[in-house]
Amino acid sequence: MRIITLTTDFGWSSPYPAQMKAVILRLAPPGIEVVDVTHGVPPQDVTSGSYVMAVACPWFPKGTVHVGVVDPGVGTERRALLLETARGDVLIGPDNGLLLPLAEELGGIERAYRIREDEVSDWEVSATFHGRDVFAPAAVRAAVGEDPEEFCDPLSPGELEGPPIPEPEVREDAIRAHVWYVDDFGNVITNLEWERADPPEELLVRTETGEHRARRVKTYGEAEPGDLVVLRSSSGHLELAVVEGSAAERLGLNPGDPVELLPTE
C-alpha cells in the first residue's frame, strides 16, 4: 500500500480537495490510501503551510508520497516540484519554498525534478488549479513507482526557491527567530529549535509592539492565567504563550514576523 497525503489552503467546505482526491481515485490502482492533512492552512501563506507540512508528514510512513499546494504563483513561470528525499519519501508541490522544511525533517534532497505540466495528465491544464491538474496525477505516478524522469526534467537542489522564512540567529546577547505558525489557542511556534535557543528563567520577548517579560516554564501549567510563557513546543521549537489567552494577540505576531528573546537586565 502507499500513502498520498494531502495538504492545502483549500478551504474545508470548498469543492477542490475533492476535485484531487476523484483525480486520485481515478488514476490510481486499487490499494492507495490518500490521507487530508488538512486543508485549512490560511489562504496562500507558504509559511504556515511548511509548517504543517514539517511537523505532521514525517509521522507517516517511509515511502509516503506527500502533496502540498499553498501556491500563490500558481499559473506563472514557478516550477512544479518533485523532490525525493533521503528517507525515501516523494515531495510535490510548488517552487515557493513550501515542501523545503519537511523535505530536511526527512534527511534532505537526493534528487530533484520540475514535472513537465502538460505532460502529466491526459487532459487540459487549468492556469488556476495545479492542484488537480498537475499535482495529483504526478503524485500517482510517483505512488506507484514510476521514474520521474518519464515525466518530469531533472534540476539541480541548488536551484530551487528557499525557504519561507530565513533561519534564526543565536547570539550571546540575543536570539533573533521568526514566527513559524500560529495555532488555534494563539500560541506562537517560532522556527528557532529549542535546543539552540536555551533561553533564560525571565526574559524580554521584542517585537514590534515593544517589549514583553516572559518566563521559561516546562507547563502551561506552571504559570498563572494571562501570564506570557516561553516553553519547548511539540514539534521541539521555542513557543510563546499565554495561559489561557492568546499569545498572537497580545504580541501582535502573524507568521513571518521576527521575534527577539534578550536576558533581563
Contents of the next structure:
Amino acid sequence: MRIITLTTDFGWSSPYPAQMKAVILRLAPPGIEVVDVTHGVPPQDVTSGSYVMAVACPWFPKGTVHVGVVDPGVGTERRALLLETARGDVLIGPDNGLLLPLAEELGGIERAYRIREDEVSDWEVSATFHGRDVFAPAAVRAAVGEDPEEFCDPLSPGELEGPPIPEPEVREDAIRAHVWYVDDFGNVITNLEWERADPPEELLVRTETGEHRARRVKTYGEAEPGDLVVLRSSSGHLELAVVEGSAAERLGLNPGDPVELLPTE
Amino acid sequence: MRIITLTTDFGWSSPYPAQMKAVILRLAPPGIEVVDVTHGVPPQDVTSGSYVMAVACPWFPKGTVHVGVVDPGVGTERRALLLETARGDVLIGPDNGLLLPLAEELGGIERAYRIREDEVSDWEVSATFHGRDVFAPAAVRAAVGEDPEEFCDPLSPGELEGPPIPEPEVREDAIRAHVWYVDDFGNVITNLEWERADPPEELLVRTETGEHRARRVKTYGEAEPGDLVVLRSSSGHLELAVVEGSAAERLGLNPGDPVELLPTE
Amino acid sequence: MRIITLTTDFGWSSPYPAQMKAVILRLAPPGIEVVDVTHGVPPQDVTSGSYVMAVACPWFPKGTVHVGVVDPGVGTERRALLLETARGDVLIGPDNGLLLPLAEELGGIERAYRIREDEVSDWEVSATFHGRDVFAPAAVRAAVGEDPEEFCDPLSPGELEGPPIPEPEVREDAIRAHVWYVDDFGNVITNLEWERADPPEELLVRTETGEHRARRVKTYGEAEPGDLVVLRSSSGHLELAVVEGSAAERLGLNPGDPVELLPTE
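Please give the other form, namely the form predicted together with another copy of the chain, since only the form predicted on its own has been shown so far.
Next comes the full complex, and the chain you just saw is listed first.
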C-alpha cells in the first residue's frame, strides 16, 4: 500500500479537493490510499501551509507522496516541483517555498525536478487548477514508482525559491523568530525549536505592538486563565499561548510576523 | 471497487455525515469506498449544492454512485430520487433540482425512479434525516448492482422538479446569466459556459446594485490587486474575480442572483 | 476489517487530525480503516463532543474502536481511559465524561481501564497532544485485539468522572432538561428523550432569558418561517427549532444551559 496525502487552501466546502481525489482514484491502481491532511490552510497563506505540512507529514510512513497546493502564482511562470527526500518520501507542489520546511524535516532534498505540466495528464491543463491537472496526476505517477524523468526535468536544489520565513536568529541579548502558524485556539507557534530557545522561567515577548511578560510552563494546566505562557508545542517549537484565550489576538500576531524573546531585565 | 460519494449541507462539525458513512460501512460488502465531496454546502442552498456536484462528480470513475443531500423539503411530500445517467453513473437525492445539472454533465437521465422510502432500510425512517435512513441505504443497494425496481417506482423524467437556476439567455446586446456558486475566495462562478460567453477584452458587468467595468484575463496573475476580471473558471464557466479580493462582496452577489454582461459602449 | 473512528475538537484546518491518522496508518496492519466522525467539536466543549459521539458512533458496526479527544485537562493528572461496552465496542479518550453518554447508548460499560500513557507508544509522549501519542496508538492496539491489560490498569467504573450534563428531571408540573448540542442550523437538541417528554401540542419553553411559546410538529415543513417548534430530533431527543432561523440565537441557548418545558396554562 502506498499513501498520497493532500494539503491545500481550497476550503473544505469547495468542490476542488474532491476533484483531486477523483483524479487520483481514476488513475491509481488498487492499493493506493488518499489521506486528507487538511484543505483548510488559510487562503494563499504559504507560511501556514508550510507549517501544516512540516508538522503533519513526517508522521506518515516512509515513502508517502505528499502533495501541497497553496499556490498564489498558479498560471504564472512559477515551476511545478517534485522533490525526493533523503528519507525516501516524495513532495509535490508549487515552487514557492511551501515544500521546503517539510523537506528539511525529512532529511533534506535528495533530487529536485520540474514537472512538465503539459505531459502529466491526458486532458487540457487549466490555467487556474494545477492541483487537479498537474499535481494529482504527478502524485499517482510517483506513487506507482514511475521514474520522475519520464515526466519531469531535473533541477538543481539551488534554483528553488526560498522558504516562506527566515531562520531564527539567536543573539546574546535576544532571540528573533517568526510566527509560523496560528492554530484554531489562537495559540501562536513560532519557527524556533524549543531546545534552541531554552527559555528562562520568566521572559519578555516583544512584538510590533509592544512588550508582554510571559511565563514558561509545561502544560496549560499550570497557569491561570488569561495568563500569557510559553511552552513546547506538540511539534517541538516555542509556542505562545493565553490560557483559555487567544494569544494571537492578545499580541496581534499573524503568520509571518516577527517576534522577539528577551530576558525580563 | 465501486465508489459512493457524499455531498451535503450538514456541516463538517455535525454528527450527520458520520452517520451516513456508518450506515454505508455497515450495509456494504468489502470493496465499496465512501468519498466525501463536501459537507460544507451552505445550509439549504440547493443552487450551490448543484454546482458542487456538477463540477466535482464527473471526475470520478464511471459507475460511481453520487449521493446529494441539500434537502429543505425533507419530511414533506417531496420525492426521493434515484437517477441513472447515460454515462452509467447513479445519482441519489431529493427531487428539488439538486441532481439535474450533474445529470446533464453525465450525458442526461437515462431512467428516473422514486425511492420507496419505507422499504429501503430495516429501521424506522426519521422525519428529518433521509440522508441516513433513505439515501445512504439506497446508495449501497445501487452500488452492489441491485435492480432499482426492487426498491423504487419508475418515474418519467418530465415529472421531476426543475433545475435551481434557469439557462443563460444570449441576446444580441447582452448575456443574462445567474450566479451558480461563490467559492471560499469570493470568486463568483456563473452558469454561463466560457465558450458560449466568448467575452471581449473589456466588458460591463451589470448586477442589481450597479454596473462594473471588467477585463478578460487568462490568470489572476495578469491583473493588479483590486482589479475586477472575468476569466474561465476551472469548471469551464465564466467567473468574476477581484484579484486578491472578493468579487462576491464587491458586487453584492449571492448564489441564484442574476448578472448581465454587456459591451462597454 | 475493523474500524477506528475519530471525534476531536482539533479543527479541520489543523495538522493534528492528520497526525493521528498517520500514527494509525503506520502502526496498523492492513484491514483497519480510519473514519473521521468530526474534528469540528467546539474547542474544549466536552458536552457537545459527548453528543456527537453518542449520536454518530452507535451507527457503526459492533466492535468498532471509537476515539474521542476533547481534552481541556491534557497534561494534568486526568486519566486516559479505555472502556469496553456491553455491545462489544471499545471507547478511548480522556476521563472527563466525554465517553459516558456513548457508553450508555452501547449498553453500558463492561470493563474500564486506565491507559498506561508512557507504555503505549515507542516515542516520547508530549504534554499537550495525547491524541497522537496515547489515544491513537492505544486504538490500534485495541483494534488488533490486544488484551487491554497489556497496556492498561483496570479501573472500577465508579471511579470515573461523571457525565458532562445531569439527567433530565421529569416533575408533575414541568420537565427540566439541558441543552446537549446546537447544530450548524441553530437547532437546539436537549438531552431529553422524545418519548419521555411526550410534549403536548402547545407548550412553554422557559430559559434563563424568558418564556417562549412553542408548538409540537413532526417536520419543519408543518410550520411557518419564524415559528418556534419542538420536534423529535433525528437522534430521538426533544429538539427546539425556529423554522428557517436559529433557535439557539432566539432563545440565547448554548450547550450545557438548562431549559424547562411547561404546560401553557
